[in-house]
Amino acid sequence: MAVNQEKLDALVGRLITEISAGYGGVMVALGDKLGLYKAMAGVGPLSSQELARRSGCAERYVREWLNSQVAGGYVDYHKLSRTYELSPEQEAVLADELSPVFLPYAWQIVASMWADEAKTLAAFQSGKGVSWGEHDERLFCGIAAFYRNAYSASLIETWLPMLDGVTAKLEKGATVADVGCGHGHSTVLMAKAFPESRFWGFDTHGESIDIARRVAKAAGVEDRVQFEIAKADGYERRGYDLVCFFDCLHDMGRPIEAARYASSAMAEGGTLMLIEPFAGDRVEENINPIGRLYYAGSTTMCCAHAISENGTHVLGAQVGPKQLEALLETAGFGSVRRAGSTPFNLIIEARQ
């Protein structure tokens, strides 16, 4: 078939743009780790010499880095004064670690994907899995920090109120399990918001549990939060009023068993809250930047871990709500409903 030059040029142009973005991600990570964005935040226009002094970095490197940021649209440039400035919007995305749209940590996930390339290539060729604990350590920190801000912005104020009667129970005093808790940010957020309730976080990754305990201590909630190394179908049954799965059920090789076990560990009238990556039920509904991001992460992390468990399912991060709801019904939940959604997440409620 003859090559359509216009389509070829468009495709090459798109890939060049994305290669440029890949380079830009390295620059964002450097700016974050070196404190360059923070040194620019809220101080108005700066010369490269001034930023070098404020950050303790070498001016010639700082100048080149600044120009890369200007070219990428991440920093504003004033040509008459030859100074650089971080706008309030850029500050929210690049300098404010508490902002719900703070994104530099996401590049640590990308770095881990590159670092694990040999493992991914081998998995493609062998069909074997790659478990969560086998990945580069930047994955764990990147995932935890990236999701921490999203949960901080939404969990207490938006997601929990979507569930029938759950917030009232938590205010009075409830028992909560956070399955697949990772570094424990979701668990700690709930513990801080609901001091009358008690929380348990479970994860199979021992290093993440160690960090979660430190996170709870730093937040001053270690008296009502416990973190334990346990599988999704092996933690202690305590009659939980709420069992949570935050962006993790799709990673599990036996998700029906995990959901069924959660049902058995719940108190009468308890609730399961399932937070999953946003997706449509068909491929054509996920042809967008978010779908692309999730499919890529799913290839190297989600599917890879599920395969490593030699289980019954390899759901992937874009499984879609219908299959998730059917899975919960198969696990024995009599009432399953889609409580809400965001551009990044699905919120599903299930009751016995």
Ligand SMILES: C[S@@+](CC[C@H](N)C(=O)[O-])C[C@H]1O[C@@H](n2cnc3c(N)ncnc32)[C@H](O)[C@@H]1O
Contents of the next structure:
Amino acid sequence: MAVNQEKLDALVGRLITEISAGYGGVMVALGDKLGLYKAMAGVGPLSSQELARRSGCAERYVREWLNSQVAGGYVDYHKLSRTYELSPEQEAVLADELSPVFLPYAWQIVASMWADEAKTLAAFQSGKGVSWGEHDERLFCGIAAFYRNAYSASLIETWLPMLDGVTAKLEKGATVADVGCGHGHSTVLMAKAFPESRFWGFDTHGESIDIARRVAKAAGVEDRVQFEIAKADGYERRGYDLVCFFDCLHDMGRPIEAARYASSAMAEGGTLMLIEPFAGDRVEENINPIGRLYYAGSTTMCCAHAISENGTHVLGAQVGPKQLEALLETAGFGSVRRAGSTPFNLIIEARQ
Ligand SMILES: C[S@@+](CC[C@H](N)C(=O)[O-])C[C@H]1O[C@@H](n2cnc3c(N)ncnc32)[C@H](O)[C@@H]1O
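What does the same protein look like in the form predicted in complex with the named molecule, given that the last one was the form predicted on its own?
Expanding to the full complex; the earlier chain stays at the top.
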């Protein structure tokens, strides 16, 4: 078939734009780690010399970095004064760690995917898994920090109130399990919001559990939050009022077992809250930038981890609500419903 020049040009143009964004990702990580964005935040126009002084970096590097930012639309440039400035929107996305749209950490996930390329190549050829803990460490911090902001923007104010009667129980004093808790930001957020309740976080990755303990201590909630190394079907059953799975059920090789175990670990009338990456039920519903991002992460992390567990399922991160709901029903939950969704997440409630 003859090549359509117009389509070819469009595809090449698209790839060049995206390769340019890949270069830009390295610049974002530098700007974040060197404090360049933060040094620009809220201070108006700056010369490269001023930014170098404020950040303690070498001016020639800073100037070239600034120009890369201007070319990417991440920093504004005033050509008459040759100064550089962060707009309030650029500040929210690049400089303000607490903003729900702060994104630099997402590039740490990409960095880890590149660092793990050899493992992924080998896994494709052997069909074997790569467990969560085998990845480059930038993955754990990247995932934790990327999701932390979404959780702090939505978990307490929006997601928990979507569940039937759960917020009222937490206010009075409830017991909560956060399964596959990673660095424990979700656990600690809930502990801060509900001082009458007690929380347990479980994860198989020991280094994440160490960090989760430090996160709880730094937040001053370590008296009510405990983190333990445990599998999703092996933690102590304490009669939890709420069992949460934040972005991890699809990573598990035995998700039905994990959900069944959660049910057996709950108090009567307990609730399971399942937070999963947003997805439609069919591939054709996921052809968009979010689907692309999740399918890619799913290839190298989620499927790779589930395969490493040698279980019954390799769901991947784009499994979609229907399969997730069916899985919870198979695990024995009598009432399963989609409580809500955001562009990044599905929120599913299951009750016995
Ligand atoms: C994508 S991370 C999500 C971490 C955290 N919930 C968050 O939202 O930031 C998936 C987590 O699930 C954990 N995990 C995977 N399989 C597990 C299993 N079978 N039992 C317990 N934890 C598991 C991993 O170690 C990892 O910390």
